[in-house]
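There is one chain below, alone, in structure tokens, taken in the form predicted alone.
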Amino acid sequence: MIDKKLLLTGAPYLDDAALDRFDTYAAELVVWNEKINLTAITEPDEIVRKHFLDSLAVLDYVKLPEGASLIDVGTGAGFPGLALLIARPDLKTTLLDSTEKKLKVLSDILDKLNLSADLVHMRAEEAGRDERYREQFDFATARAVAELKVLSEYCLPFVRKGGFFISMKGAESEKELADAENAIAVLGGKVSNMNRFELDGCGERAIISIEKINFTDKKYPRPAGQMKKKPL
């Protein structure tokens, strides 16, 4: 279905294993989107570009241990925690989401790509108290859920102590950024470093490396209305 050139022109290093397993991927996401909203980019080049070379760029920027712990919060469609795996299938990956329907989907890709990963059902407030999600994993992911204010609340809970929050964002990162620092430092974060680069047919793209140097106080998260109306 997808280009594999394409693919490989952004992600070199895939082999032919990773490369049928985007291309089953690509395939059920079209499908699967005929019963259920999992996503607007259902042409096979933009479900390329836009969905897995944009989440296969924390590769470029991120390095992840071999065995490497990683939850993706607010995974929808399995961005980019889903991408990730296939690319590095030796990850001990989380996919995190509200919505029942999409880890059911995610459940059914999972088989048919012969991958395995850990599904949560849960509002990422609420696993992000719960113990044994709290502070257990080596990083947490997350590409287009909430501004960086907020969604440092809902994700670096997550993160144990020396690990990262990557945060996936858009043109307006350093503003988003900016407005979070106050946030990212009561929470137990520190920023490692910012990459700020173009993707072709996505335009500017930035990713965040958040680092966690302290334990996030118990109090945090806050339910999702008290973030909104008095993010940090």
Ligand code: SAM
Second form
Amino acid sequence: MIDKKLLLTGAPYLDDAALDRFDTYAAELVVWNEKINLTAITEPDEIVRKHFLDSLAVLDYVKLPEGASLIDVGTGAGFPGLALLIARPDLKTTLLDSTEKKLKVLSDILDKLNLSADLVHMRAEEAGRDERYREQFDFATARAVAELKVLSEYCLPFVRKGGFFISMKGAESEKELADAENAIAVLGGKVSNMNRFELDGCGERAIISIEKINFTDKKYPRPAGQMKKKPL
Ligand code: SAM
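May I ask for the structure of the form predicted in complex with the ligand now, the form predicted alone having been displayed?
Full complex below, order starting with the chain above.
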């Protein structure tokens, strides 16, 4: 279904097994999308560019050591978390979302891909207070979930000290980063770098790496209402 050559232009390291899995993933997205609203992007080349290559851009800018643990927060149809797992089946991957039906779809797709990941149906701000998930991960990733200030409160609690929160952003990245500076510091983070680039067919993108340099104070993450009322 997908143009594997197109996928290889942006991710030349993918082997045949990964290419076949991406093909199955794209086909499943289209089928599932007829039943539940998963993604507005259903044209094969667009799926490759705007979902697969966009997600895989993380690998161009962040070194994920062999066997690293990663939680994808607000994963939706699996971006970037499942795409990263296909490229790097060694990653210990957790996919978290507050919408149960999306996780059911992901469970079905993981079976078809013969891959395994932990699926967590919780709100990020609840899971971040749960000792099974709090400060347990080498990396937390998120794309298109919330503005960086709020997203930092969702994601940094999951990251162990010395790990990284990787935020995927678009053209507004600099402004979002400026707005989030205080929140990042309060939550124990420090911006390590921001890579801005043009993604073919997707415009300006940014990958912001935030290192967890201190433990997150127990009072965070706060319930969503408080986050809104009193942004950090
Ligand atoms: N990351 C995916 C992507 O880039 O295609 C999905 C993006 S979608 C716009 C946002 C997703 O975040 C939805 O699946 C939604 O259910 C989830 N979400 C929003 N707020 C959340 C929260 N507080 N905790 C967990 N998931 C959340």
